[in-house]
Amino acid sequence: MANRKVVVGPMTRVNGMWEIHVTLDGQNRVVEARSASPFWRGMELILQSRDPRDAPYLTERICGICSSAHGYAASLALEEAAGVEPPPNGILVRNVLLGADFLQNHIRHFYFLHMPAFVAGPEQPPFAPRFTTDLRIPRRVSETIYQGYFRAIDESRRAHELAALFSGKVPHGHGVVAGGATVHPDSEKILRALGMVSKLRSFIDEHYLPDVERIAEYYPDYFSIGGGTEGFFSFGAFPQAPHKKKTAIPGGVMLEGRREELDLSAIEEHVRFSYYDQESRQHPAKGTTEVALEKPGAYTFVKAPRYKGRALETGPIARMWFAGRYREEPSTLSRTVARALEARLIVDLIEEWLLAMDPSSPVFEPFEVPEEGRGVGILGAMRGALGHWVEISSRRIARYQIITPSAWNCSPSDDTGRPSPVEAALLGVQVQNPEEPVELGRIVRSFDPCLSCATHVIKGGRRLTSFQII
């Protein structure tokens, strides 16, 4: 039989806008995979020239849904750019605050996003229509995992008025800025937050760690299934008190099995499949984002960064390997595993901010913008690593660099024609029905794609679908 091409897009149940391009051989094997993102951010270009200090509020509005992260990293390009340290109860808050917005993230992507292609809901919209190919879980067991997806409704927005205690509101908070934070800590805010906390860990506990197991039973094939990956890394996640070199998840670098510590040199930007027009293989800190609408084999607005030149996956199951709280071979469902393995460590993180605060202490550090400098804040995100890098000149932005987590794992294969994690986790994969082929969308949502942040205005006249919806 002849080879098939299918193309899943848009992409359901992810966050922006993304397509998914494979070729089937002639037993239904994919044997090419592509990772492809019509949009363009153009936040790089937004910010140049303008006030450092506005970057914090404006890296926000690159996504709704990991708002917070974005204002952190730039905060912490700012800060290393200005030499401010902020004082440790302004990093306490800023942690807080992220530390809430992981769990509304994580409680999410499992129940509204990545659950439904395993477990038939209600017959009803929004659960119907839907594939009906390799639905395994009994009814009686379906009807408990979906008592935790309505369930999960209040809490992910409990999780998000956390939040907005230290940041005003969600998304696009006023929480997290350089030097420090602007909500102060006082009583009552720290024993409305241990509440909450105290909610959301009875949540995971009851529901969510279950339902993970639940779907575990029923699928185990799914722990040898998307992987792939060349190997996996961390920048750490949570800044710790007072001087933020240590973080409370610690980071590190995997490769050909053995650890190693991180290099931010070693990062390069790949551009061959990308719809821009530069020096390939450039270091963020010297990037650039001129657009090539007409570039000859390029098929994505992502670029494909990239670490001592490997495809490296980063995310929830590389920040659970380097805490040493999970440390399973990546997979579609380790990953699941380890997401809610780390939402069940992230509120007892949480409560330990908390009690550590001071209503007392400042939350902020004042400082002056400079007048040259350069910094680069790099956090774990909800998805994994992301990278600010901020160039300064006339105390105004001359250069502004991103890497989201799923430029790094939703990337396009690079100059050598590598492919990205996801792309590497689709190839040799079986589908059993290609007109529903749920296998799919069951991997590449198992890294939680946010394309709304790993895109760097829709290519006009460009006919964008020729899909089927998974």
The other form holds:
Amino acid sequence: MANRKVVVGPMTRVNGMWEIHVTLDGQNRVVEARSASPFWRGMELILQSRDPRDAPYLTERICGICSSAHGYAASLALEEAAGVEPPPNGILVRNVLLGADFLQNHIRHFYFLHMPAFVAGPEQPPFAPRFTTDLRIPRRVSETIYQGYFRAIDESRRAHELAALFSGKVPHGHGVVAGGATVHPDSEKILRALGMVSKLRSFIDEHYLPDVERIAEYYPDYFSIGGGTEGFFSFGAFPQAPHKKKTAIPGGVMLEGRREELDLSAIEEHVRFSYYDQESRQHPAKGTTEVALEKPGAYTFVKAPRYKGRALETGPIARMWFAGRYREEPSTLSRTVARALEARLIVDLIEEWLLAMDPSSPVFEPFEVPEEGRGVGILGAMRGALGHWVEISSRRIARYQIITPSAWNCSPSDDTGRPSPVEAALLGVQVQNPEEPVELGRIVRSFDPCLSCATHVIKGGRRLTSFQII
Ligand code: NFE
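Return one more block: the form predicted together with ligand NFE, after the form predicted on its own shown previously.
Following is the full complex, with the preceding chain placed first.
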């Protein structure tokens, strides 16, 4: 039988606009995969010539589900450029609000975006109609998991309320600024937050972790489907006081089975298959953003970040590997397990940070915007390694570049043709029923992709693909 092309687009139940183009051979095995986003935001250009203190607020608007991470990374970049250190209390407040946003994200990803591809919900919209291929979980067990689903609505809101206690509102809060935080941790807030943490911990122990186990029990083969990535990449997560050099969850690089120290100079962005007409393999500190809508061969607005030329996977699975808490090969379900374990670790960390807060100490260190300067803010965001690079001239932003976790994971192939982690994860996968390619959605959603973040104006005028929604 001849090869057959399947386009899944827009890929639903992910954040942002995304399409997966795969070619199936005569046996319905994936022989070619492309991760494509027909969506461009232009944030790097929007930031040019602005006051660097605006970057946290503007970059938070890149995304509604990881906004605190962008605000935090932008603040770190300006802190380095200005040579300012936030007070320890400010770092604690920032970590609590980022940690709470992680919990919101991980709970929502599992229950609302990922789990429904494995478990049939109630026989009514929005759960039906649905694909019926390869649904293995008996009705009684599915009903238990959907009890978790409905509780997750309240508990993910609780995590958001916890973040809002220290940032005024969510998403796009006002809690993280260069120099520290804006909200003082008084004892009433700390006590309220501790109560929320305890409820979130119970939810994770009583529902989230057991529900992940239930899916693992019925789909053990998904621990060997959807791997294929070359190694792990992580900036760690949650910078610690006093100098932010260490992170509560350690970072690193794992290449060819060996752990390496992270070298920021080894990062480059390839653009052979991206809609950019510019020099390829730029380091983000010298990066540019020159859009070319009609570039031949291009298929996405995401650039291809590579580390020493390698396409490395980032995310909770990489962080849990470096933390020594979960060391399994990348796969659809090992990513899902790692994310749940990370959520459990983060509730404990949030409690520690809350108990370490000092209501009588400052949260902010005043500073002057430098006349000239450069800074980088690297951070563990919900989906993995997030970097903001800023260059300041005449007290204004002269250059700004962002590499998001979803750019690492969901980029296109690079200049050498090396596929991205998500493309590699799809290659070789056997599709049972090409009319309902459930395997593709399960695999790609395990990365918790966010293309709103990765593409940073919709490519108008021309429809890029035929659409098939799963
Ligand atoms: Ni829009 Fe984001 C996270 C960032 S992208 S979600 O996490 O940065 O991967």
